[in-house]
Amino acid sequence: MTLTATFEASARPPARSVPRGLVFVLPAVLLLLAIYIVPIIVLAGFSITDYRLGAMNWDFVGARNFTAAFADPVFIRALANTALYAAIVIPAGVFIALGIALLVYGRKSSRAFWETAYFLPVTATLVAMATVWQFLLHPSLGPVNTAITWAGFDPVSFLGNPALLIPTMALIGVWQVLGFNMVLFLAGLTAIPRDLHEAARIDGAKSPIDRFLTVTWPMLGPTTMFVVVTTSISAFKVFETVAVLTKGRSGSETLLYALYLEGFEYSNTGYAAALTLIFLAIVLILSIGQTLRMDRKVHY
C-alpha cells in the first residue's frame, strides 16, 4: 500500500460515525419537537375550528378566526395598546440603559453597588413589583402623588385615566428592562479594546462624544442589536402589568391580555389560538426585520 493510500485511508471517517452523530443530536430534536414545533403545530390545528374548551365537538372553520380577528375591536384596541407600549419601552429602554451602563462603567469603588441596584428590578418579581407600584402611584395614598400634591399641583390619577394606563405600564415596563440591559451594554463595552480610545484621542478626537461617537457606539454595534431585540419581545410580551394594574379595564388591553380572556375566561380556544398565531407572527416579523436590518450597520 502506498504512502498516499494509508493517508487516505487514515483520514476516512469511520463508518458508524454519522448514526452515533445522530444519536447525540437525537434528545436535543425530540425536546425541540416537544416544546416548540408540536404545540405550534396543534395550536394551528385549534385555529381553524371553532372549538371551545371542554367541546365535544367542533367544526371546520377556516380561517374565519383570523378575519374575524381583524374585524374584532377589542383585539384592534389590544394591537394599539401594544404598539404604543412597545413604542415606549424599546427606545427608552435601550438608550436610558446604555447611558446608564456608560456611567456606572465609569466608576470605580461603587461600579458594585450600582450594577446591583440597577439590576435588582430584574431578580424581582413583576407580579409583586405590580402590586408595589399600584401603591405607588395610588391617586391618595401613594408616595408619588403626595409628591406631586406637595409640589402644588392635583393629584394625577395613573390608573384610572384611560389616557394615561398605558403610558404609566410602559414606564414601569422600562423600569423593569433597565438592569438586564445595562449588564449587557457593561458587558459590551467591557469588551471594547482601551487601545482603541487611545488611537482615538491621538487622532483628534479630544471630547468624550467625539470618543463615543467614533469608538464605543460603533463597538458596542452587535450588542446594541440584540438588546433592541430582546426589549422588543419583552415588549410585546408584556401581561403581568395589565393582569395586576388594571384587568384591561378602561381600554388597556394588551395583546397576550387579550388572548388570556379568549382562551382561559372566555374558552373561545379556536379564537384564541388564531390570535395566538397572529402575536407570534408579529413578534418573528418584527425581530427577523430588527435583525436584518441593524445587522448592516452592526461592525464585528
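Positions refer to the first chain, counted from 1. Keep in mind the model is a prediction, meaning the values are calculated, not measured. So that the term is clear: the rigid core is the largest set of C-alpha atoms that superpose within 1.5 Å between two forms. What changes on going to the form predicted together with the partner chain:
- Once both forms are fitted on their core, a CA shift of 2 Å or more is seen for residue 25 between these two forms.
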Given for the second form:
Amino acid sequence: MTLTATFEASARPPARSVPRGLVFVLPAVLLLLAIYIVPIIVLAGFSITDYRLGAMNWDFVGARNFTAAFADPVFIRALANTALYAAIVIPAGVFIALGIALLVYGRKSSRAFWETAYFLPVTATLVAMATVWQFLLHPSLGPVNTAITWAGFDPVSFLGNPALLIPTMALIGVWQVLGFNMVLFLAGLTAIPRDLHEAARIDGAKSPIDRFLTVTWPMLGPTTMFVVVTTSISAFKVFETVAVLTKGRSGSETLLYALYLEGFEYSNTGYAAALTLIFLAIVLILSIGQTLRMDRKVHY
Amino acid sequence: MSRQSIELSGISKSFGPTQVLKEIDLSVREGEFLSLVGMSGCGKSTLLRIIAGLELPDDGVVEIGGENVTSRDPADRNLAMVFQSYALYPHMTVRQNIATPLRMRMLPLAARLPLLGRLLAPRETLSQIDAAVEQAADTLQITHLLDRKPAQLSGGQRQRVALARALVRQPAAFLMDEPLSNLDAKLRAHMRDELAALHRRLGATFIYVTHDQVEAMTMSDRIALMIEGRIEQLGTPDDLYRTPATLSVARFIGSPTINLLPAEVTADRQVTVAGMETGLHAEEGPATLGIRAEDFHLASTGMPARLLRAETHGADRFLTCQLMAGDGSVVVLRQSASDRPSADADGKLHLRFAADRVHLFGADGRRRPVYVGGKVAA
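Form predicted together with the partner chain structure, per the form predicted alone context:
Entire complex below, previous chain first.
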C-alpha cells in the first residue's frame, strides 16, 4: 500500500505543467465533443420531444417515443427482420470467410488473384451492386433463375416472395463481408508461428482437423473476435440493399430503414431520434458483450 | 523404447539453386548424445528437420531403428522435438501442453474434439495420460506449474515444459534445435548440466543442433561438425579438439580460437615458421601450423614476441602477443594465473610450444602428419 502511494505521489506532474498539459489534450477533447458527445446529447434531447423537422414548436413527451416504438408493429417487424438478417450474416460471413481464407492461404502463385477476387465486393458500392443482384436474381431475365430452371426446378422469385426477402438480402450481405473477413483471417493465419504447426505434427496431429483444432483455431482467436464484432455491427447496419431492392415493401423493413423512413420521409425527428438511441443501445450492448465474453477466451 | 539408432545415407537437399545438404551420411547410435554443430547456414537445422520429417530430402534415406522412414509423416516417426522457440501451445495450460502428444496418440479423433470429446474419452485412458503427465512434470520439477499458461512462465520454465512434452511419451529419439539459445548465460550453463543429466538418466538417443561449440563439447558423446552442407568431421569432443581433420574444424572448435601460423616445409622436410626451424618434419610445401593457446609456453629462448595484452580470467591468464619475426602474427597464450607473465621491461618475451601437440595443415586445409625426430607427433 505504501509503495503504491509513493508511486502515485511521484507520478503526479508538478503543478505548473498542468495548464500546458491541458492545452495539448484540448484539440482531441474538442473533436471528441463535436463529433461524438454533443450529437449524442442532442439526439437524446430530440428523443424525448415530439419535434418534427421544420416545426416551429415542440413539446416534451418524456419516454412516450420509446413506449410508442415498442408498440409499433413496423418497428417490431424491423427488429425481427434485422435479427434474422444478423443471424444469417454473422455465422455465414465469419465461417465461410474462414474457410476461404484457409483455402487461399494454401495457394502460392494464385493467392494474389483469389485475394483480389474475394476482396472486390468490399470496394464496390453496395447500391450499385444491389442493382446488379436485382438483375442476377430476376425471375425471368436473371442468370440465377436460368440455372435453376435448367436444373429442372421451378424459378424462385427471390425478391418477390416476402418470406425470401430477408434471406436473399442476407446472402448479398454475406457476399459483401466475405472479402474483408477473409483478408482479416489471412492476416491472422500469417501471424501463426510455423513452429507451432510443426510441433503439432511431431506431437502426432496427423489429420488437418487435429492441426486446425490444436493450433489454427485457437491461434486465430483474437482475429475471430474482431471479425465477429465488425460483422455484427455491419449486419445491424443493413440499409442499402433494403433501400434499393425492396424499399421495405412486404414487411421487409430493417432497423436502419425504418429509422430512415421516420426521420427523413415522414419527418418524425423526435421519434426517429428515439429509434436511433435504441439502435445504438443494441449495437453497443452486443459488441461490448461479445468483446468482454470472448476477450477472456482468446488472449492467452 | 526411447533407444533407437538413426541412420542417414546420401541425404541431399536443395532450396532453389542453393544446395544446403550434400550427400550426408551419418549414423547415430542408440542411446547416443550426438551434436550437429556449425555456423548458421551450414545445413544442421535442415538435417534435423529431415530426420523429424518436417522436410523431405531430395535424395537419400532416413532410417530409424532399422526402418526406412524417409517418406513417413512426422507423426509416425515417434520422435520428439524441442524447438528454439519452445513452440508451446499458448492457449493450453502446461498440463494440456504436456498431454497433447499422448492425447493425439491414445485418444480417437472424436474424443479429441472440444466439448463433446470429453464425454467420449475413455476414463481409463485419461487417467493413464494424467499419470504420465504427472511423471514427466515430476522429472523436470515443474509439478507446481501444471495449471499455468505458457505466458505466465519464465524462459527457463518454458524450456522445461517443452522438454516435458518431449519426454512424456517414450520417443525413439529426442531432436533438439538450439533449445538453449533463448536463455541467459547463467541459465544456459545450468540447463546444459540438466540436459546432460537427463540424457544419462533416460539413456535415450539425443540429436542436438547448436552453433555453440561449448554446448556441443560439454554434452555430447560425439559431434558432427558441419560446414557448407557437409559433415567436416565426426568424432568425440576430444577427437575434434585434439586431432582436427581440417583447418576449418581446428578454427571452429576451442576457445580461444586456435593460433594459426603460416609455415613452410623446406625441401629437406624441415617445418619452418617465420624463417625459424621448429625441429618438426613433414612433407614439403606451404602449410599452416596450428597451436592451441595452452600449448604455448614462455621460455628464455624461442620465438621472440611482444606482449600486447594480458587478461586474467580467474584461474587462467591469456597473453596476447605479436611475433616479432615473419608476418608479425598475433597469438594467444594461456598460462596459469599464478605464473608470472615474465616479459622484460619492453614487453619482450620468448615463446616455445609443445612439439607433440601441434597441428599441421596442408595448402588444401587437410591435416598432415608431423614428425618429431622420426616419430609421428600429431
